[in-house]
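Here's a solo chain for you in structure tokens, the form predicted on its own.
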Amino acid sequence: MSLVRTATGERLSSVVLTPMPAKVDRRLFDKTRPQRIVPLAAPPAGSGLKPVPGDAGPPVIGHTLSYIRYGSAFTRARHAALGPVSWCGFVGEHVVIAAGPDATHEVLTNPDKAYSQDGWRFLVDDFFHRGLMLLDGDDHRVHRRVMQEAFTAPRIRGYVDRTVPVLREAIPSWPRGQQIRIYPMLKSLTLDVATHVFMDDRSGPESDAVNQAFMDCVQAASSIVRRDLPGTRYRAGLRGRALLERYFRAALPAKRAGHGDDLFSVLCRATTPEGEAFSDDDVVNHMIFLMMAAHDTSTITSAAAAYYLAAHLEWQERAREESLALDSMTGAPPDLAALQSLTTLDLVIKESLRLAAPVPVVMRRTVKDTALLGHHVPAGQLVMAAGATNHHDPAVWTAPDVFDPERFAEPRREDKAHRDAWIPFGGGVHKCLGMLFGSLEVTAILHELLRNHRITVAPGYRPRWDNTSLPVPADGLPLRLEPLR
């Protein structure tokens, strides 16, 4: 235990500065490990609570650039230096970081109703206004009940049946015998799936503009300059939002009047037994959010899994054997049950979600004073629940930096060691409604890749993820596709 003096000379004797964990870059650890720890706010007298330790980092921008560059490695380093509850300067605010299974569980389950979705609204409301993840309380409960009508088992089976033909048309034609940047190819593909499944409309001349609008909205969320100024990401995001609103509003009357089974049509007609339904504004807001969430997270997960399959050929061959056996057994495009039978791909996808979580943090803001693992967190405080840090906790995972899909298989099931050990889809009442369809879409993409191509990667290559918004491979993830022997 270290006796660390704060900026005011106060000793924070309760702060334990732990050694650098394995596989966390020493330069990052040294850079983010505060030399002068400052308490966030004084706890109420007699409360028995501790102050949250941390530091602001550089003026104004704080540690924003470190997070953009290093992502979950940054939150892991902070966790190692300061424990499960700490704070840092981030995008102009002081942000409490809740890292590790116990801390994230407290925030996500929100037992004393202290944590609101305003943590997301602060970042993304201008671009994803009133998306489901931005709603609280009764408002959220009503909207979630209505939206569940679009994610029943029969609906998901129908979405899968719409997805597979799109993949079977596109993936076999991807170029072979040369290095390709697979991330943008997957992004275009998942947008095509989303427009077909969610809108019953294959991508056409507008697809590039729509795709760019989604990208602009996502990137604008983490803008350091948060003003509508020329040349800024923030302005690009505002214009992207306006384009998407026009796009969905133009299609809405026909969807209201029709009887389609695409997601857009279902949201227009969805009604709970109590008579709750969505207004036109609700449908537009939810479609913009769902289209972003569906194709961005599926792209990231598919790209990460493709990389791990290329880097671990024994797992690629094992998964391919199952895919080819499924082909020979059924002779038909896979349905939901067939995709769920691909157990090796299921393990690979879960391990990829662990190592490269597509949503590594979720944001909250406190509406009242609360206690977090014995630390005082004041009202109005922005809180970052860093779930991806849990995915590397050596108290939960054996060799946490090693690609080992068997950790999800019986009898090991390391993901069961703690309720929040593995949370790529979030937790609590805001856990992702589309997680089943998203997992099936990624499974279908990888199944088609494996039955058509052998995937390789240059020796020693490691992807570098840009965390400006959601994690994206900075170089597009160069892989090579070869014909099957």
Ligand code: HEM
Contents of the next structure:
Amino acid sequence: MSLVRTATGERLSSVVLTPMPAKVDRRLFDKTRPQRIVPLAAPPAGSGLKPVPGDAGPPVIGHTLSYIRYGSAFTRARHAALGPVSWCGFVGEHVVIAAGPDATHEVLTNPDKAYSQDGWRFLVDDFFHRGLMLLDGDDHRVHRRVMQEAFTAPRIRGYVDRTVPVLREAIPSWPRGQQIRIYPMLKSLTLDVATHVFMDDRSGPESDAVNQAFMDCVQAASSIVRRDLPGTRYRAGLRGRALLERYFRAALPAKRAGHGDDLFSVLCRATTPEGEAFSDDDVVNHMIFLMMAAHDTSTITSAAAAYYLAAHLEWQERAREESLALDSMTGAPPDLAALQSLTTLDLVIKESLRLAAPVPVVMRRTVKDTALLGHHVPAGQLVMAAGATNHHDPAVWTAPDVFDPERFAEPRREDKAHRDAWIPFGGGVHKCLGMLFGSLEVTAILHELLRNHRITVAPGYRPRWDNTSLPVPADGLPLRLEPLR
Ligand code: HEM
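Mind giving me the form predicted together with the ligand, seeing as the form predicted on its own was just shown?
Complete assembly follows, chain above in first position.
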């Protein structure tokens, strides 16, 4: 041990670097290996807490590029090198990485009320201002209670009934016998679903502009240049946000006056038994956030699952048998109960969410000094709860890198090994509100794909995920659709 300065300037003993564990890819480990381990901040004297070990990486940009390139493999490598609580330079700040089931559990359940959603606000507030995920404390509790009225079982049944016809119209006519980039096709499809289910508004020049505005906001939220400068993604995002506000505000009076069952109409009328309801501003802010929260995540999940089904034909056949059996049983478009009866798809989707989590990290900021697994985390600290790291934890999962949906079935139920073993939808009071609808939408998409097409992938192909914002396949994920035999 030697005396070094902390990231915040105090003098402290340095921390010894853990040797590379056998499970981590050496090339990745070498590229992301911390170079000069520095404690983040000195723990209060006599607290018995340890400092958080880590390194800043290259000036200003820190390890941002490694995260973009390697995503959850980066946080895994840091976990392996530095333990469940470490720090690194990230988007011009220092971020504490909470990795592994115990560390993420503590951050997400937030028993000490030390973690705020400012970790998200710092990144996305300009575009998703006052979206539910960006609210804290009582403000969040009240808004979540009102919004829950739009996510009751009968409401979700209604959204599913609106979703299935959109899929039935599009998916059977997707081109066969040639390579297609499935990711952009699914993205346009889920955006169509979102505009139909959430806004009851399909096609036309206005909805194209609205869709573009959403995409601009999502892209801008992860810009490295975070200023309103000409030609930047950031400026496009700010303009997108302004367009979305105008669009939703203009549609509001009719939605308030009508009796529609789309999410927009439902949010306008949602009231808790105590009479809490949303103002016009609230509805606009929530709609903009919900459109974002709903469509990228479902796109990534259905793209990843389509890839795994193509790469594991035995699972594809097993899932298709269930889909065709469902067809021959009812002949009708599937409703919520029918989709939930597709148990093989359920296992495949869970395994896809494990291996390719659409939201691999969630962001927080400490509002006071706190202790995280015996480490001192100072107030004002950006924190990343890296849930996807848990999805590869060898202490929880057998052969964690292998696609093996059966691990979610009885009697194995590996996901039960720890409360935070499998957390693609987050945890604690901010746990995803659209979890049920999102899972049903993905099931409905895959069901429609399987009953119409055989999905194949070039031998040896492996998707490469770009983690600039949520992970998306860098090449659009090339698959082929073939006629059913
Ligand atoms: C596979 C699809 C989805 C995944 C993997 C996913 C993942 C997540 C995660 C990890 C969070 C927690 C964020 C945090 O703790 O800071 C979250 C929050 C949220 N999600 Fe989802 N999501 C999905 C689909 C949806 C859909 C379809 C909707 C809406 C229809 C939705 C609405 C929300 C909302 C409103 C929140 C904020 C909850 C709160 O802060 O109280 N999500 N989602």
